[in-house]
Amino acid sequence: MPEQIYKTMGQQFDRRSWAEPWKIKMVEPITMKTGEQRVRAMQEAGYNTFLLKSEDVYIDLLTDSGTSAMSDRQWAGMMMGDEAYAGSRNFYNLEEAVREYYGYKYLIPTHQGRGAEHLISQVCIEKGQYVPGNMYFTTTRLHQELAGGTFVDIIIDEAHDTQTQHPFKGNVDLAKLEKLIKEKGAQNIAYVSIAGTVNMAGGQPMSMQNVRDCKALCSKHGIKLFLDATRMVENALFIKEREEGYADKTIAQILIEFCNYTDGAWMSSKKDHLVNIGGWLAVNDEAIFEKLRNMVIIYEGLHTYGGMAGRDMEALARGIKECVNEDHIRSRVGQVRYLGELLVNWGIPIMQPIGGHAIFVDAARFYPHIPQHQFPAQTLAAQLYLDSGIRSMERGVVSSGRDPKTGDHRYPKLELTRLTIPRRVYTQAHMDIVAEAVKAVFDHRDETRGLKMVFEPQYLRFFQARFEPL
């Protein structure tokens, strides 16, 4: 008998279950706010949800920066900061551990990723010159334009289409790059400036063979080829799952090869390396190490802490060797697959494939009647709220801000909300309530209006911008 139902429950569950690579040790509670408290809560924030107070939220995906939960050994490590004002060994440390897993030769610590954004721009943009990348970053494109440089997307067609199954949205177009070298001359191209797992564009990857032939074709123009490494290791799983060559290389050897193909980087730490302050810069030039060392002091904080303590810096270390353990970042990124699957089988529109940071509602086709001039992305980002207390974020027209020389909208072709899943941070429970609640607001999707702005602040108007109900 027992063999019999051991057969029957076999042919009943073909599939196994998989878990997250951890134990929880430590909890943090959190509680729903009534639908009245909600309401306020929404009214008092000028339904910008970065404006919300945090204890007024029930599940929070705002953001994968600074939000993961640090392993034991990270929080040991917290315990071992050595805190010198100058060279600190955790600073070594944290070098060792860049040198090890992206392979560049010198390394600027900074407070988070917008601080090298800003040292690179100031180091390698002269004024007039132009930075092509694989689709716009807020913080980035600002930090080019305040240095004098001109932003221009190079992205393929593919990631501004929402339903286009491309593997690698985020390659760039090298038509398009070597069109912009000819019109503008090599010497008026600052240096190219490629992401993996594209934010904007939903989190889509960058293949191998694309940042290959890209760095062949920079290297042809004596341009240099720069990487937002933020969240490479998510861009690694998806080479090793879509690549062929890859599938039997682990996820070290592969970011390691990606970032050999570029001349430097910038790192928000706050994402893959499972921290919650901290960054860094890092290049292979020696002439542009020394002027970017040098600007550090001013902006930073000296070039053995950059604006971190000795105990964050050590955290950071160990973070990086986490995040490229193969368990890990198959749970991470299968989590975020789980909740983008509930989401299709529902017939939600997102950005599709399902990337590896966040689910992308597609809030242009969500809410059909809401013109982009009233703000879709937002409205959602609203009413998810005030549905359940789940927090997301706009990524759409409010966060691709005005044109410079025009002073209008920009307009992007990709309006989307943003569900952002922390790491290590919530379960598979949490995501079934974020499902239903997504589902809850989209059955009520017709009787929804937009919003209007009533005050924007003069840069990345979307972390202070306020809104009112039409």
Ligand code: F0G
Given for the second form:
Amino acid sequence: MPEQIYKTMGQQFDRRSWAEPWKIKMVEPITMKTGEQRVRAMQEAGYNTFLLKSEDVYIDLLTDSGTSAMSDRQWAGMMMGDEAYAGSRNFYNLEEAVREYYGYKYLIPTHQGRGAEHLISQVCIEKGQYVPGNMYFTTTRLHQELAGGTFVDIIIDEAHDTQTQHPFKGNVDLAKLEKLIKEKGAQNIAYVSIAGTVNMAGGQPMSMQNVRDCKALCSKHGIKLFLDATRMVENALFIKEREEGYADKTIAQILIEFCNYTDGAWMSSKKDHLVNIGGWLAVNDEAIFEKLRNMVIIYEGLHTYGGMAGRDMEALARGIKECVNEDHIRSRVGQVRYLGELLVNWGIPIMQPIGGHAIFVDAARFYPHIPQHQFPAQTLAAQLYLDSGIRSMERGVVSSGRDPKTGDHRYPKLELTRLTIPRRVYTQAHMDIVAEAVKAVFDHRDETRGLKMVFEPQYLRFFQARFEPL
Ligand code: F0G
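Please could you give me the other form, the form predicted in complex with the ligand, since above is the form predicted alone?
Following is the full complex, with the preceding chain placed first.
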């Protein structure tokens, strides 16, 4: 082929097949246990995939949290840890990376996302206040409630329907937010809590226009707007692909513009930032920062490490720079899409459009004969493990927990089983295996029966609850 033609051909994704933009330098062997071993493991785990031993799992899609493969550069950074108790060099590298890529002024390091959620909730919520947000997340809402707040869902209605197509299902319904402010009074709103992407809605993004409008509405009423930035880089890719005016912007430009509309953010770095542990909280308001800085030393560690080792902070600072790389983020989300499209082609009901970090199988449609109180999504997670040692997670009535006032199950509109894809860990071939397993379980759906809960812990019950087959 003449060289001229090569020059005009696309760099990576628009030519022929798609491939992971890395090669493998170190491997961790995995094997599938026998059918008999899988049955025993599932019984011992009380039909809860959180209680399985990792060594009994073949392909682990429990979560994308802390399960990423770090790069050679991040590992090199681990060797550069400055383990001083105070003022570690790595903290300043982290602070610089957060300022450069997220734009916030003040940084508080924390051991992971929920550490940051705890601090922001305690500092910014007064007892009896409301915290509107674009759908709940388990730990986020619990920390808001423990601080005396009441979470109010203000996501657009489309987010509660797995079949509606909408490019930004994570958007805030501004009319819902305005109505809440009118009804309760601006002084009774602690802050508005938004997430990009929205985990429980299937990894659905929020648009730039929506955050801009949210900011305008909040400013009008003197209310702060805080962002859960855990998967914001994935959100930035969706803005680039779907929102007018962003196709030619870089992921880094989109990320910082989005954050500029908010007053601060908390972060579970175990996701976008490609590290196994870590997180942070960042704000622009100096008075809030002073309170947080005082509080972090009680619960997490000194304000220059917040529960992380120096080496963890270095790997995290480097992860921030890597995760906005265009090839990386396109292949990360591309892999999720690849799996989703295989399932859609086989008529398996999944949350649509396909989100950023996971495939959410619509368990209510998958098992229409299993009522919600018999835990269809939990059942599907158990069946997938039994079929081929693949570990997934329930995101339905078990995750939703009980209403603190009435004590009843909270029945969410979405009853989903999440197949969460770790970053840079599995290949397309693994995705093929997963798709075939879901298909095999789907083919036997009519013979499958639900579960009953036989043990239930008080908080975040999905982690430790136990079940028996009906
Ligand atoms: N916010 C979002 C959107 C999350 O997805 C998570 C964690 C957190 C906050 C809490 O962060 O785990 O570092 O304390 N999500 C994990 C998951 C657990 O599997 O989706 P953390």
